[in-house]
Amino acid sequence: MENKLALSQERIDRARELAKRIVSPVQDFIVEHTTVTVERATLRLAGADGADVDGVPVPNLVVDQLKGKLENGAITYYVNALLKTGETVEGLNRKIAEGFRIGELPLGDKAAIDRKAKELVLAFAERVKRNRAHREAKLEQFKGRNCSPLLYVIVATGNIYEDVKQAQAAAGQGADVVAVIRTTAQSLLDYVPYGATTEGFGGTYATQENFRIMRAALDEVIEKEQRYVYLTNYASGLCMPEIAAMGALERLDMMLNDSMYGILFRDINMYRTFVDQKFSRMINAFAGVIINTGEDNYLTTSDAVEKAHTVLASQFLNERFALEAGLPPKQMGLGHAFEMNPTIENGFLLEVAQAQMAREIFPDAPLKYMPPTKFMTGDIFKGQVQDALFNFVSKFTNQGIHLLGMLTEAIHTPFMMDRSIALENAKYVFNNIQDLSGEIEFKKDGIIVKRAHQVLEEAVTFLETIERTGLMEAMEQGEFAEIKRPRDMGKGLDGLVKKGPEYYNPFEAYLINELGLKA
């Protein structure tokens, strides 16, 4: 990557070692905890689902009955189940939606219960690495034939098999990326609902199922179009390694993983988050799953301007706990967003300077550049002007996925017809310049220049002040995104639990011994 900044290197690696300080005594207490849904996760990627007559997923059936034992691992007690029962897995989750109890039943010895769980874990890793070696065969098979950055665009209609018939269009009119946007406030939900949904508000349900049905639907666009189209959905909120397991499982190419953002914008409890991005990401890894993370959302209650700095700082981080968790640097679609307000002068020139400089830093990251939004007004053709100045912005600093901005923004749900004049828009953008990267040097004293030296300074005294403080401290005072969370606060903290001596998790064992991480 050239770099046209000049950015300093020891500062970069400065920020750099800052941030493994700060994720460090996060870490040491991720590895001594585990939560309801890294043990519902785990549930599932041995094969636990199905659901009751009411619609409570086999996985929180499970959970609900070891309350007190789940120190232990719930895959101890799971495949002890299956041993003693001599059922399938399939049989054992019937008995277990019919109201079976395992938790009631005594262990058996600990090497055949070994031998088993190792038997699933070792089905999970097949299933996985055959979803990945067909999506690296398409990649191969199709290659050169999808736009750079790729085009991403959304659908959200609540109904999966509606979603189906708006993703299909959007693919064929040249999306490369097609997200399913989760109905309101499913993050806050502590379950997976099962099965199809047709009904839901703002987005369709995030189930196994509507995975599968999304995955079939997109695999036949990719055979009509000759182009491979990414399936992305949402591994974040309150199942977030849940949702990373099913997205593995049905082949899902990207997800939203973000390290903070559930902490900030939903105020799901701290201790809580950190556990559970740690193993969705130790999934989304071995998946070779490419996660999103959310710091496009500081934008919507800081000030693109003033509060630059904390993007990267918060960059930096999500980097550091992606590495943790054994994710590459191609699989981090670290975030950032276009939100100046346009009423500044030389605006432009100063997203210039932020998405180059993100570029310059995280060079082998395929970074997620989203729309601007705050200051769409419900003026169309403005808007259409705003976005394609986006347009021309990341393209020419040389992003890697981008979200296509709406002309419609603040008006209501994206239309075909929107997204179709989004990606015209997008692609005459890209088309007219496309070599003018390489084409152009920046003012060493200029504006641009200037800018990024600034805000990459600004980060590292920022994460300075975050290694005094403490990440879990500085959370608490509202350092970033001007929002406070209490440590001892917020949803599923509950949900919680020290691991105990005897702790068993065969997944994550074989997770860490794959992805090269400590023990």
The other form holds:
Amino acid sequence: MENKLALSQERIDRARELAKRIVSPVQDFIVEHTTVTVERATLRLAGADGADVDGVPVPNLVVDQLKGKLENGAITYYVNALLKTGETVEGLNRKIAEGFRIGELPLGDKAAIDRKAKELVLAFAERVKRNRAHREAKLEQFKGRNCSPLLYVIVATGNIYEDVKQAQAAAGQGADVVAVIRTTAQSLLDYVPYGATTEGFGGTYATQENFRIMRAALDEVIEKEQRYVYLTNYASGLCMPEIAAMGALERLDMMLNDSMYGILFRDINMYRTFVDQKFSRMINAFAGVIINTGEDNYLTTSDAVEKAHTVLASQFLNERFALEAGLPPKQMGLGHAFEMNPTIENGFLLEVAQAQMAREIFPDAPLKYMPPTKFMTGDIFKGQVQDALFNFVSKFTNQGIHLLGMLTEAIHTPFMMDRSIALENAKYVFNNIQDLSGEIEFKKDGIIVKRAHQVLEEAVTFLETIERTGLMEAMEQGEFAEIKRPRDMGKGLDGLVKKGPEYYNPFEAYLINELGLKA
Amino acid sequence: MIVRPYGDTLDDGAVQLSFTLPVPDGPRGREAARLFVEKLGFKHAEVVHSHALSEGFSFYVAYGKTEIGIDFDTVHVEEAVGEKVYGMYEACDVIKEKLGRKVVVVGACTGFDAHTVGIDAIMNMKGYNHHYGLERYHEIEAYNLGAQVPNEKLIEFAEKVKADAILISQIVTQKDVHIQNMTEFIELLQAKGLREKFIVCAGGTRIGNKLAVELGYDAGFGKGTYADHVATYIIDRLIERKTAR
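Since we've got the form predicted on its own here, give me the form predicted together with the partner chain too.
Entire complex below, previous chain first.
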């Protein structure tokens, strides 16, 4: 491990131990519960898809029919219906979309249901393993062709076909990662819309069809550019596991997935999110998807200098939640951001300290580094310089995933030329300082080293407080991002279900086994 | 006084432009870009840089000189707040002295907009760029309801806490979604007969006083607004209303 900051391993271990103890009681709660979207995700993994004439998706139709029975697991009834009707998955989906009610069928032989369900699990597993193998083969074939850190851009036209043009152009200009921004409304929908989006505000819906369209477009570019292009979407909001399921099936490579973001920034109920994030992360883990966590959001609401330790603390917690879901460090794109006020004297040194500290504490994680947004003013010329400094810190501290800053941040969603200017800026800086990191050591008791030690120490103290209080209590009291979230409030609480003694979910069981998790 | 853009000599009319054309980069693209700049009315149009964005798109940086001028004496703007802006302590003193009670302000980022950066800058304790937010004002009771708050909920809450003022933040403006949402809010207030009960302000990077007033708000606050401006506006209106009664 790189060790320029001489951080105390004992303090780092202490923080990890605290994170483990903080997350442990939450895990106990999680394993006893399921949610409507966990059930719908399971149905999707089994092949449930399509929508009725009003656009209600088939997984929602099924779960809505099973009110009071969800504690047994929705998949039982879906598989039972397959057996009773003799239909294929596609045939059954069509019937359900036309109004067929599977909840009313008498339950058949359990062993037969189990046999059929395991066939579906196998089909799912094979498809996802094929996706994984394909990605790995392409990454191997085009090894060394991606930038380091990976250059990540967003497309956000609201029309998936327009997004395709922008994404292909960006990939042609050198982008390694393309994220398709979701329409801001989606995080609070308790269903995943069906079909292609051609008119969205601030983005498109995350739908399986949109995933397919963009994947095909990027696959085309990959062959042309002889460089792998990662596809990213958002497994956040009220449907984390369902979107993760669609991402696994359609070979997405990265997904935004934070264990607490929905609670804090979308006012989603904490019980609901904790249960949802676990299953979604298990799916991400199995699919080889790199998660991107959302610590950058703390800094847009709070001060980046004063609250730096909350970012580090959250990284420890996100890491712990990820480990509990079977994600290896190389799939943990832990987040942070370059969000200090540019007027601060030596602010650059503090940014270097923060980024280098994250690098050294999480050596195997492809850290996701977010650009300046809060202090971008509309002065595009100054913005370009802010982005250049951000690019410098990112390369200098060997970040993993570099979200490109746009000079027009705070003005509009990126124009095609904005993205090109940002890519040129980053490529210039990265190339120009390619080996600088290896040449530089930090002064032992200098500003950078001292700052990193201070932030780590504050994070340990903060985690100690959380451990004493309990994570859920701490969130109720507003310890994170200065936002208070009572445990019985927030959206989606009515979708939380305690698992019954007969709860059946062979997909979950398969993932637990594959990922080597405790049942 | 007639004014023109200034490069390095008074009245030279120098303007810098950058844009994308949906054509391949090359001599024809550059000439098309130059002709475009000329057609805008610029003299001495010059394309100083171009590069390909993709096979079918290219980027241009150009300069031109304009003869168009603006009579500065005839330019008028209507900002919500005049020259006099209270600092935090001064604002609190004025409230105590002239109103004699706490001022209640409710704010939210409404509709589907999830970007709280604007409302946070105005309301959060910490504020923005060394200007404390309304939560820090001793004489203001500030409630920041956060993001994606339905208009209905916001009004309900404002009634519950007997708000003096409601602040609405809108950051996402793609396809004019903010206008739709802002209009709906005012219509809802009017339908409930509550429009006159509150001072209603809108804010956001693309929202100015003019637009907000057109949509039926009392005031609008755009780029460069701090809590000081918003507080000053609210306090002055409340004092006006008090003395008018």
